[in-house]
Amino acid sequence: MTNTLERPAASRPPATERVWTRWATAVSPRSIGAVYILVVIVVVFSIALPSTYPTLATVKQVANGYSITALAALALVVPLATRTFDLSFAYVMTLSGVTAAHFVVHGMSAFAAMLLGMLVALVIGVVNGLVVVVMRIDSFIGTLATGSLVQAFIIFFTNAQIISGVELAGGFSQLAQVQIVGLTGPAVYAVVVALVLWFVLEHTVVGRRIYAVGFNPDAARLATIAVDRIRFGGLLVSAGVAGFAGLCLASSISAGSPTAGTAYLLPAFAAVFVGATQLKRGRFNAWGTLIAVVMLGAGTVGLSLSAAPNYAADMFTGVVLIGALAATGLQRRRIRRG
Amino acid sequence: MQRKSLLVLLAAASAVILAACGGGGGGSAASAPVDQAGVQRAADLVQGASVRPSDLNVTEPIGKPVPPGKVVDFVSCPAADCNVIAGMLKVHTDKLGWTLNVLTTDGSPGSQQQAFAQIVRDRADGAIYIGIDRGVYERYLPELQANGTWMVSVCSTNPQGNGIDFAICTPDQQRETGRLMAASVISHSGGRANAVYVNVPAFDNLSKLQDEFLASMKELCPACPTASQDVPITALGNGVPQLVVGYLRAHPDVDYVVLAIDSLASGLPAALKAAGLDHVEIVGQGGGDTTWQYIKTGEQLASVPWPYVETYLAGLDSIVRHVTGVQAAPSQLPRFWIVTKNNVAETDLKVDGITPVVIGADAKFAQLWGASS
């Protein structure tokens, strides 16, 4: 009895060897490899554009010209972390813009406007919710064909044209064109979904809920976790998080344009992807998130800086993307090996 | 952790590799003496461009009968503004009392051939189509021509003959617009500009308005430094803006970027102004509500329109004399115009959700061909 009360005492190491270790894990390139990445673009660009690169102009770029492909890929993150695909956020993300756009133009005020892009975006996420959970479709498929109805839906609104009028050019647009502190809106509520993201992942009971959905559905389902609510509730959360990064892109660019969410389709995937490869080890999470968009704006602005071919930007999207993704099934075999 | 290692390596070298294959390009700002018999010339340009023209090429009128129950096929494209044109071509199609087949496609090559195929088995009386290479159709050709198809081709780089019944949009006609940007850049900055010209290299058949926009900065402005600056189609969307915006930095002497579509600018102005870039001015060409929105509000300098509205109708017009057996009319386009923040309230009276070049192009194509407006 006494020894197995000594056990874990003597096995444990002492409090300043746990901080060692606890500090050395999370600086690990193994925890943050695209902060590493990031390092080595810098440098090798300041080297290279020495007058251009190395600015607060630079800092500001990557942080306003990235800003709406940030929140379309934290969008991504609570549905994925419990194993659930959500094709439809870039669709949701141009009704939520055309919607507003429509009526502002139409004498609406902005608030109000807004108000009613985020009510049809929650409306997809509880169709996205019926379709997945309740008529257990794949996610993959399912909420690809939700996209695809929502498209030709926005078509059907629109007539394929672009809602524009100087009334957009109002209160409208502030909602992406304020600055604070030198960034735009969209900057500065992409820290704060991804704060929120953090806290609730982390800190909550049911930030752990939704991780173990995802880890494992049917040992979290024996655990009495309600893994249809939780991957419901993700669906929402998706979809609410696509319509706002929504109504920044349709203020950003002063205009409901009926196919602006598609361009986000790619570049937020790789970037949620990529996320996950940071800071929890294969796990989705806002702030490795955030991280790898910085990482994939700050190449890509370095490459716009230097001139590079048009074709540059895309192969270095590319080559990041295999290289976390590869590092993300490494990860997971080591871990699975213990 | 050794290919953890090896991952950074392989992204850094990639993005030194990149870097690398960069040109230098842009030129310096010049302090040489400004040209001003070209800067003159220049500013007349724009002046004459700036009243909007009220007459078409054609003047011919048809002179008998329009015989009803004709079909026209219309090839449209991914692109919203085709849907739009597809629309303007039905109310005119219904005016003569023809039916309008809309055959919508993808973009792709498979989609645009199966639209060939359907042009076939329905034994259209004419097809009109956009941005597509003969290479595509050549195979329906001989069947087509068996048909008696007449084939109008819009926006694309063949020329007419050889199964092409009427081409409209050509490269070559497309000239002047880029002279008229390069004299709008030119008159507004008095010959001290320095401008980069944004390209799509995948849109082939804008590829003589850039060498005209180029060519024209230096006839008319040779101490102005031009450059140009392409951007690849994926980039459409959302990834142009801060392509502009980095080309922009790293030359910080440019203070014109001139666009090969309007389209480009989706989002630009708010880039320039996050980047604290917005002294420089915009100009482009196509024109559409979301350009006319932009210099409403003094985002963008000014755009020449394309007559999307005459150039289609065009191609209808000669269709109609095929069938009626009166001489094609030589494919010509309207004078260009140039819309800036002085004229742009012009551009509010549109024809089936376009705005024309010509005022009321479509009541004067109607009165051409004798039906009712």
Contents of the next structure:
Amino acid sequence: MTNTLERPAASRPPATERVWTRWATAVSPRSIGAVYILVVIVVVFSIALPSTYPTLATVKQVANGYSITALAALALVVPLATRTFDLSFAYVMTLSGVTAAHFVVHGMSAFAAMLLGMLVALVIGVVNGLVVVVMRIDSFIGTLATGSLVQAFIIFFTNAQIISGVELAGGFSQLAQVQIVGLTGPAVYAVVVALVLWFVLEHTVVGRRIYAVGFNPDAARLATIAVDRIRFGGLLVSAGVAGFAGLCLASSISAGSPTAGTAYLLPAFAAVFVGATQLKRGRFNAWGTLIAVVMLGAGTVGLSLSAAPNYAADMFTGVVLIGALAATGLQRRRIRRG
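Same protein, different state: after the form predicted together with the partner chain, show the form predicted on its own.
So it's only the chain below, everything else dropped.
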């Protein structure tokens, strides 16, 4: 007697058809639209700048020049996956960098100074957690306020002066300036961080709970998921990755600038929201974020090589961010309806 609950073998699509369907979905513009945009950018600038753009030097410029942006964007993946904004990450980058640079200049070993830089970054993460999770202040407003306080402290601590000295040209500079297979350290670190985030988010129970909290926190609470603990942890992860990005930034310029991290605020958010439209539609993810960083870098480098006005790069990033926000919101609404 045939089990009526089982689908008859004759009605199932052939294995080759199922494989083709999966591949068609994977390479669809709805899944990897940024890759197609990247191809268009490369083709356009290669035609316009045939002697300067389609070169290995351009590839290295994008990979190395936007590695700090990649780290900054990856810092936002986990908190945004829990539907929590962290606008303080750029100021955390600055704080960790100036802290490490200050203590290196004053005789501390580079390793110990970097540990202190990471420690102060995590302290800000704890403060963000208290403000957002414990005090129940909206994450957008709360982390913006925290970031403003951090920036005020940085100005007080540095007297608005760049921290520099010959001591920073030694072991401290090697964190970012070391070369690995033709790439600088931060480019390799970004790939490693993305790999760790991908594994945790896609292959662990913690990752599934993070996404559950982001899509429906009320349902997550009913499923006995510790929503507050996960949001608190997301802010700590953001602060930790941002602090490391700040150390790499200070190491790359061999100085502690009191405004170094501010320039990464808009590009990082643009990259992470574009990344949410890639691979895992409507979900913030690490590899999609890296794809978005490469796309933004390719466009910005092309504009720079073509001698475009200084405002063109910011305009390009802003337009991409608006498009990404619209696409991410649409995809999330479709997922909820489904």
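Residue numbers count along the first chain shown, from 1. From a predicted model like this one, the values you see are computed outputs, not experimental measurements.
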{"property": "Rigid-part agreement of residue 112 with residue 140 between the two forms", "result": "yes"}
